[in-house]
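Given as structure tokens, the chain that follows is alone and in the form predicted on its own.
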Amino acid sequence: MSNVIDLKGISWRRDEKTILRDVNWQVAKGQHWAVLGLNGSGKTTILNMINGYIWPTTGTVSVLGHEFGTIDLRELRRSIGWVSSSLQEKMHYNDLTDNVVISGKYASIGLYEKPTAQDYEQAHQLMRDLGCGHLIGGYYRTCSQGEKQKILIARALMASPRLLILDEACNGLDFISREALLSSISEIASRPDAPTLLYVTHHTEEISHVFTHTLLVRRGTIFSVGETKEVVTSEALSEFFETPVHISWQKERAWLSVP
């Protein structure tokens, strides 16, 4: 079976310098990963890789089992769920957001088709699966930032993705907030149907244990790849900051601290 993300010796070059450097990274169906590196690493660049927005200069991309250069990347988007807090700002604040959800049907910023009982239906459940059901028939405008990430995940689940990217989820978000998103984000992995989940952070704390699966990437390149428990340690984080750190585990989940 082919991998759900294959990437062969990636680089990719703009204005004469170079961003992604020799990255090589398969990851499996059933698995669900991490990416984790600081700001400016590359991890937002792989993203646009994989969904096909820019190109590599060398190497080769394979997404959901399609080599690029085989297939129409539009179509294969239809297949990718994108959710980042910058992705908040484009969404019609005057929007119910009932009608948010079902634009990811779409995948249009903006709903210009007529819904179908059958869209409702499924918004309202994939609303109330990921706890914020009290806001079916309110105004995008009126959400808080913690709820309206919840809603951009309803909308990318809508399409019924094979592949959810997401994109520093709860960047922004208090503690209480950020929980709620997390433990929405561990519900909706543990399910039977669930797309490959990529979250991105550079949080080590928000990588729940769903999250099986890590890629440490820094400046540029991939520093370490494998098995969570194996990758975010003490030793491989003090190394990969440059800087001593310790990793304490509580509840599955890895906090950092510096000694």
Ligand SMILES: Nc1ncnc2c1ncn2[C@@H]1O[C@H](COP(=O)(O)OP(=O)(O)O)[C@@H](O)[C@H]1O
Contents of the next structure:
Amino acid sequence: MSNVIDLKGISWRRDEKTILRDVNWQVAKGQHWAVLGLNGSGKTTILNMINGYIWPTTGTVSVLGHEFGTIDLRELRRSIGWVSSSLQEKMHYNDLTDNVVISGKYASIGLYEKPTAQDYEQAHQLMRDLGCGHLIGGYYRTCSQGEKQKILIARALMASPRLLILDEACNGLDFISREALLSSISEIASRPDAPTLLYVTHHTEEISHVFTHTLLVRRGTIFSVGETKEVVTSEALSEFFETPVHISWQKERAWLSVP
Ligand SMILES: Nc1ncnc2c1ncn2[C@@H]1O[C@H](COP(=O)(O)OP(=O)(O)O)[C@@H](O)[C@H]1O
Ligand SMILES: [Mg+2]
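Starting from the form predicted on its own above, please write out the structure of the form predicted together with the named molecule.
Every chain and every other molecule in the complex is listed next, the one we just looked at coming first.
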């Protein structure tokens, strides 16, 4: 069976600068990945490539079994859900939470078609599943940041994506909201019909046991890939961050401290 993601020999140059080089990454069905790297390491650039927003200078990209150049990217993007903290501000000021969720079906910002009763039912179910049933019928603008992220995850799930990308989804959340969001994400990942999750972060403690594999990105290239328990260790991360760090696994989460 083909991989969910297959990046082979990727490089990307912009303005005489090599932003990505030698990126090789395969994600198989049934795996969920954490993508870890410092600010500016190239994480979002890799995701932009997976979504077909940018084209590699060298190498080939295959997503969900389709090689780029042979498929309609708009069609492919319907199978990919994307949530980032920067998506929050793109929603319209007057939107109701239900409509923000339903807009995921059309991958649009705002809603231009009249939702059906079935759309509302699905949206409400997704919101309840994510622990934000109390927000049904409310204004998106009055939601807290954590609630907005949950609404945006429900929005991404509205299209039943096969790949769900969470790019620094917990940015700016207080620890209570962050824990609530992480537990919703774990719950999604544990479902038998779950989409493949890519969870991008620069905080190791957000890497929970549901992320079977981890990709370490440094200065535009892959530092290490593999099973999370093997990749996320004190020794490997000290080398990765170029500074001594200590990782202790507690409750299946990788807590980092600086000795
Ligand atoms: N469109 C672009 N043109 C030029 N440089 C870019 C572009 N997009 C990203 N970069 C650069 O690529 C590097 C990696 O950025 P990014 O992938 O956003 O990092 P991360 O998501 O890991 O924080 C940064 O140095 C950034 O300035
Ligand atoms: Mg980024």
